[in-house]
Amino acid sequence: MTTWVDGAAGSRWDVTNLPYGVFSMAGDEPRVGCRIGDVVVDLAPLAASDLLDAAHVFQQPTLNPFMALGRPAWDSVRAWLVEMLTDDAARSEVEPFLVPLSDVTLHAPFEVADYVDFYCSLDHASNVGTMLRPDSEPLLPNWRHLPVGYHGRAGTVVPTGTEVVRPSGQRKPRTETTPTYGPSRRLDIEAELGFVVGAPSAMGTSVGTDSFADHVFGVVLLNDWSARDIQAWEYVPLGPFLGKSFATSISAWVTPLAALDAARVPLPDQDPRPLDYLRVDEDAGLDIDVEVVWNGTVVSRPPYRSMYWAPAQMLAHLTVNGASLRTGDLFASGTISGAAREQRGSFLELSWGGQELVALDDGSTRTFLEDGDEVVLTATAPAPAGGRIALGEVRGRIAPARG
């Protein structure tokens, strides 16, 4: 199965990938497109010319109408795209609707309904627990029994490239007796995957782990920016709030779940055995390699395959109380960290709570983010016939606090 699109075959944006996004050109309204190689397929006119039933949803400025059609439509459109992009006889029909990536502006790919962030890395949770509770067990008693999470703020989920303004709030270091107000001094990142819900569910029902692929449309790379000093003062007893809600960045491209079939791997051993509603198939994990670049320096390569809780378990736990899913819901994995120092997915861990300097290639050192710093997250996953596919990058630069 080889595509005729110039430069795409064998690349990380081959026909085995085909992520969806929303784009526009000068003077045009945003609409849905699909990336292959270094071009975007303008789906609305192509689908209309081929009399595709779903053509109307590609005229919309978000992926939500397409995602709401459900898995049969997702599978049908993907099969149609693969055929159109590999059949030489279709080339003359498709080529007029290919737009160079350099000629388009990318937008937020979907409208976020609700946002939930989990805490599913054993290494990350153990590192943070050791820093916060050095004289106690790193993991709290519930951690190995359920995917711990919190509800975030959907309105501050932003697309890659959006400037991140340093947040202000209350801070109280351990060395001070009373809190003060001001810009965060310990601004951080969290390298994560985000899972995008397409098909909704009814309130009062739960979604089992075996129904994960019927509800989740695809995956985005995600940076959950975190103000650690604000978070440390506010999180007891109810958890993250203002230290997290100021910005969460996602990629402009949504990788379809079907593109990650070759990335399925077994989970790490789960001990104790999860309760029945959290049981999953053997290959419920994902083999995705993430890279964290700080001002041009690769500082970490977190491996998603090490995550303790599977995406299907996150979704099952999110809905087990009867909470409904809506099209556009986003739930994130929590920080991806591995066992080695160079696999830690947050600067809190890399600097070990600000005690160890992180050296950058320009000769400077950091513990947490400074104004003007830029962080770029990239990721790849195995492709079905060998090689790798890419997920859309997430890029963000820190601007000074305002007001």
The other form holds:
Number of protein chains: 2
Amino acid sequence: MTTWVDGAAGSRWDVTNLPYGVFSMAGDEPRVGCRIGDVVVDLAPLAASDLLDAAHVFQQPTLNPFMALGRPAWDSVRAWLVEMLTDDAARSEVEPFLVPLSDVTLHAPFEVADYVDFYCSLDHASNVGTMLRPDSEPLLPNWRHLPVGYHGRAGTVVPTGTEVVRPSGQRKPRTETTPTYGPSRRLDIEAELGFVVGAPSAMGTSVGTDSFADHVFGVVLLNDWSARDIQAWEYVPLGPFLGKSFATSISAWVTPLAALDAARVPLPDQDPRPLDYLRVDEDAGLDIDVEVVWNGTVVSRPPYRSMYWAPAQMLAHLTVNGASLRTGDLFASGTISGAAREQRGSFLELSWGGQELVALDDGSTRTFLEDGDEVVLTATAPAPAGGRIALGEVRGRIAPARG
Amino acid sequence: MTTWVDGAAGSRWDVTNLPYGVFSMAGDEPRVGCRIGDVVVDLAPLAASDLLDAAHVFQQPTLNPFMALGRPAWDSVRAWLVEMLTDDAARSEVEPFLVPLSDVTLHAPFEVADYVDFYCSLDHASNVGTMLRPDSEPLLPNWRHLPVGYHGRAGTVVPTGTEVVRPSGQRKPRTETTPTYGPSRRLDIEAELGFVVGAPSAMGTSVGTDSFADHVFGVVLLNDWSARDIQAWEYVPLGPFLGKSFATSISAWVTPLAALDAARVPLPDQDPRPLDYLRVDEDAGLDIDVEVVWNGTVVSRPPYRSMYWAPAQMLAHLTVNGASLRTGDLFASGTISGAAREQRGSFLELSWGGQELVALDDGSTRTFLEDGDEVVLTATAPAPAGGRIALGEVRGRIAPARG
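Let's compare: the form predicted alone is above, so bring in the form predicted together with a further copy of the same chain.
The next block holds the full complex; its first chain is the one shown before.
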């Protein structure tokens, strides 16, 4: 099956990818689109002209109505799109609804209901534990028994390209006796994947690991901006709050779970064996390569396949107490860090707590983010027939603190 | 100014109260109402017949559109209502729109955007600290410098009367070496006030303590159900998650901030003096008396006036990093506990970690919640001309664990 869309076949945005997003053109209303190659398929009019049942969910400013339809609709829309984009006979019908990517504005792809952030990388948790608690075991006793997570702020999840204002707040370095107020001096990133819930679940019920693909619509790249000095002072005993809540950036494109079938890999060994509700099949992991680009320099290549806890385990844990799911719920993996230095997904780890300089290609060095710095996360995954597909990038620049 | 509504004058639902909620009658659509005495004012048709500008926001299934209008609209609607309900000449116009409370179903009053829970009671934090860390200072170093808080799950905030299914999850008592899965054995409540944001704020800006009343629409009673065994095992280092996320109950009535003017009192002494962004005027506290009723027995009377951190300080802290506010954001005080045993707002504290029995009037005893138990929180505040007004109650019964 080869697409007739110019330049798409064999590219990272081939017909095996087909991520969804929300776009507009000058002066018109945001609506749902699908990317192939360097064009966006304007789904609402195409679906209407082709009399698709789901046509009404595309003339909407978010993916939520489409995501709420559930997996049978996701599968049938994808199958329809693949057919329309590979069948030469459909070309004349579809072409009027293709828009060059360069002509569109991309928007937040969905409205976030609840946002949960996990902590699923063994290397990240070990690195942070070693830095924060140098005299203890790096991992806390619960870490290998459950995917540790917490709720973040849904209202400050923003799409790629949104400027991030340096947050102010209380910081108390260890060398001082009382806290002071001011702009964060240790502004950081966390390179993560985010998983978006489409199909809801009822309160009082749980979603087993084998129901993951019935509830999760797709994947975004996610940057969990973090003010380490604010976080370090505030986080005991109730967890991160203002050190995280100022901004979380996500990609404009949501990669459907079906596009990641070829990326499925076994998890690393889990020892001890998880409790029954956390058991997963083979291939519960994802082989996705992430790149962290700081002012144009690739400073890290975190490998998602090294993550200890699987996405299906996060979802099963999140709902094991009967917490309901809503369309638009977003849960993120936590920082993706591999074992090697050049695989660390945060600047806290790359600079080892600010002690080691990170060299950029322009000759400058960094520990944490400076005003004007730009960070871009990109990622690719194996495509079914060889080659790779791309996830949507997530880009953000730091603006100076206000006030 | 005396109301003409039968039985309302001098009651706890006098015209000085006038809480808002969402109600329906058999078969019709949920819409906004206002309680006075034992009747509900059906605001949409009354406002339409009186040609009120804001009439369109009342024919809605949540308070959010009304709350989004901001303080000038809240003030003018309240002034209009007081006039209509006290002017004998308006009686014939208003009476057709009064519905007996016994004829209505009450619904969730608003759609929750983000939910944040604070930890503002010195006595509660000291009690919990003493139990959890018997060999250390009860209060952690940051506690007197900032109102400690964290994000909770907005999607499981439910209105009074919603059944609460006992959550299951991982628990590891100190006497065991590995965790097990099962229903919570230490199911608890937390008696709190919740503050509801009406007027939003922009990302990258903060809301000072003096802007509190421009953003906060009103107050609900809130029960932050807590599974202590799940919480104790999961909460390091990222805070409470599944021990809280299964359910949070709120009252169906939202008390407007203006109804609590007579309840304003000075805060307890704050030592050390808070940083500038947390400074408040005199009378930043609230004199609200709460009662905790367990299967019909009043087991505690937590006094809100004893809270260390003021509501305006919570809001200023929540936004000091530039986090935006949305209409429907809910932030709660944390457990309200006074210094005396009979003022403790959680069963963890009342039973001192499960070691002391709580006696109920039916002769039974309790430490934590049993299946079938019902908890009701009620509260009153001083009325402007003496007497007291009531907040809406929050009621919940425990259903057995599922699965």
